[in-house]
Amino acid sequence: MADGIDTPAFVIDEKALRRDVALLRKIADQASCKLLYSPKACSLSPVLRGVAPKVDGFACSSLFELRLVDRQFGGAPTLHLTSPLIEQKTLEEFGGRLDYLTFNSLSQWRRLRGAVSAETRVGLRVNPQLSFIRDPRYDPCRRNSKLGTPIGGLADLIESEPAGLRGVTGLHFHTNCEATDFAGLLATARHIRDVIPKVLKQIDWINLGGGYLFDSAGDYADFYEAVAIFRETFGLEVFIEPGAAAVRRCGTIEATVHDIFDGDDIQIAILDTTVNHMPEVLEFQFEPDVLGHVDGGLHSYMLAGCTCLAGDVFGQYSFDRALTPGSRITFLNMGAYTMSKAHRFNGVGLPAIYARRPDGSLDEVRTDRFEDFAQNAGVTDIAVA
């Protein structure tokens, strides 16, 4: 819990930030491959900067991430560029400074590809055709995915015309999404190693993509085999790019109850948060993490959010102590998709941002202000009554 500040606010913990991402070094090590950040999950200041010492570059998903990675670190880091949607004015305004650029698809490379740098390697995504997620929302491999180029086409190309993909020099696949176990890669790995192998020998490097909760997983053996069959078998440079496994466990959501009534059967908790700030909360449909909850609890409560939406709800929670309004409630597992989904419906302000540094102390990195959702809104002069 972070006391003395002002809420809803969204904290960083810096020395849990710094146990995960040297866990996640650790295990690439160990693999003999590379390690790349992905910013999507969180691009906080805080978090770029603890994150940085310990990978081997940045993989970004759009021209903004690619202007703040940049920005932040002042040309130092190792660029990836990975996306469905590559425009010519980024690879104008980047030139030789993607050191790695994935093309989604093979009409977007055939269209751009003499617009690549010739010190940028390019790759290519693949659809391995193998789905891991029930949740078709989050299956990047679902059917008719505009992620990436069907592994089927792409072998077919390859013994019509092996020659088509001279300039091609990696790939990129992602097939998972917060998985704590690493089986659905390695059978994606066997199963890429069997469908083209005469593209894994033509090609220097692969990114595995991300969607798996190294922090969570007890048993990495699976992802040790599957690097094996790239780096080992074929030869390549290996990448991962985990971005939640990095962040999730070092941020908390710190809210207030500011209001608590009966409702039909449960007494319902009003705070001044709201699941917009967590819109994962929502999407997934699945209750956060929230401290001092207690399975059995002597007070239970609906947590509910600050917004006119029916469905701003966190769900059900005891605890052994009766909440009261002004009682703070942390939300944990807070770090990654949040502040970097979250907005401002209904007028309600984000999160103050907090960043807890390894001494225990807390500075603030950013408040949310009235000015910023007025300019938002392109509200820029203030009208004087």
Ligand SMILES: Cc1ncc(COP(=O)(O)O)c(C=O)c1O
Given for the second form:
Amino acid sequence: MADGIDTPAFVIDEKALRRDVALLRKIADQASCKLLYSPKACSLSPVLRGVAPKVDGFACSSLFELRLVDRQFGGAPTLHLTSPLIEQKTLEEFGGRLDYLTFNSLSQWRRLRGAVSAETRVGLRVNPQLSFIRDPRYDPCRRNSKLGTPIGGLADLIESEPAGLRGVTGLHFHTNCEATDFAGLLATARHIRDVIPKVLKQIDWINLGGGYLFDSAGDYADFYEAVAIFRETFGLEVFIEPGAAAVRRCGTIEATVHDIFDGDDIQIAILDTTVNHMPEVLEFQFEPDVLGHVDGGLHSYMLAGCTCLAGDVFGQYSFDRALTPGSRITFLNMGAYTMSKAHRFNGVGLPAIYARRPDGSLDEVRTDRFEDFAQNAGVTDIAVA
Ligand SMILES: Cc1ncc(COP(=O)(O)O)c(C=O)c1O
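Next up, the form predicted together with the named molecule, please; the one we just looked at was the form predicted on its own.
The next block holds the full complex; its first chain is the one shown before.
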């Protein structure tokens, strides 16, 4: 390839990452809130290193994420943990290194509170029971949600047993997904203010979660107002923990066309990538953005992945130029939830990882090898070529 990339590849553009994290930093400063990064969106080393200088810490969701961030930066950054699964061994391993710990339920908190270090600030995830997402698979506020303590229960508890939350210093909520305006956030902030003011009066901090695409929103007034409800009315320290907003626009998946043949009514182009490299394409059933696609373009194709799954297809795309075997296909806006969810189904290796440095040069960060696949399968006694 002319740019020296072996496909399939994931390319992280460090200049774009700097731009989008700087935007988040500016908005957080304007609102006087703390900015965390959620590594679940993308935990690759160039991303962690790119965001670290601009954020106030990392919002982890598992023991491995905690270890990864901790080791990448030699114990330096502020660490937050929020998860439906918190184990005693995690608390023991991290001890006072864990700065903020959000329990998912009252029962989880009551069972593990004795194992939490005195230096760790304890929070509770609340489910505000106010839904904004139509698809219940992605709605943390769905009926019988596993994510957080229902706000109604907290309101009852604070009335019936005012000391029942002693030891809880903060609240956490995360209720949206890829929202491009902040109306939902403001409605949630008002709702929490109105339903559990007594809880807000006795805590010190609140985390508003992620789920908002700051880069796609033009108007931040509702965001600033939501933060002000907690900061100014209740004097709380406010955190946000975006993931996708920091990295979504900064990554591409690069693929090569390997075969083209006639389908029933459109040509099929087989690529050397698959939806397994971007599983949300299948999960959410959306067509990813492709460089060079033009509505009504002269040459149309069904772009298809290379596995045996019939539904391993990206969609129909049109181009002004004809594709041939060897043509490059670039999937845009692939920075978030691609490499952190990618897998090797069918024995198709993961994309190689490249970093496009701010000066435009490309560095290979990692190449997936057969040995990685074999090791993952527990096959270790293979002769390495
Ligand atoms: C608790 C929590 N915080 C933050 C995030 C990051 O969300 P996003 O990448 O949509 O900003 C998520 C994503 O699922 C989450 O579950």
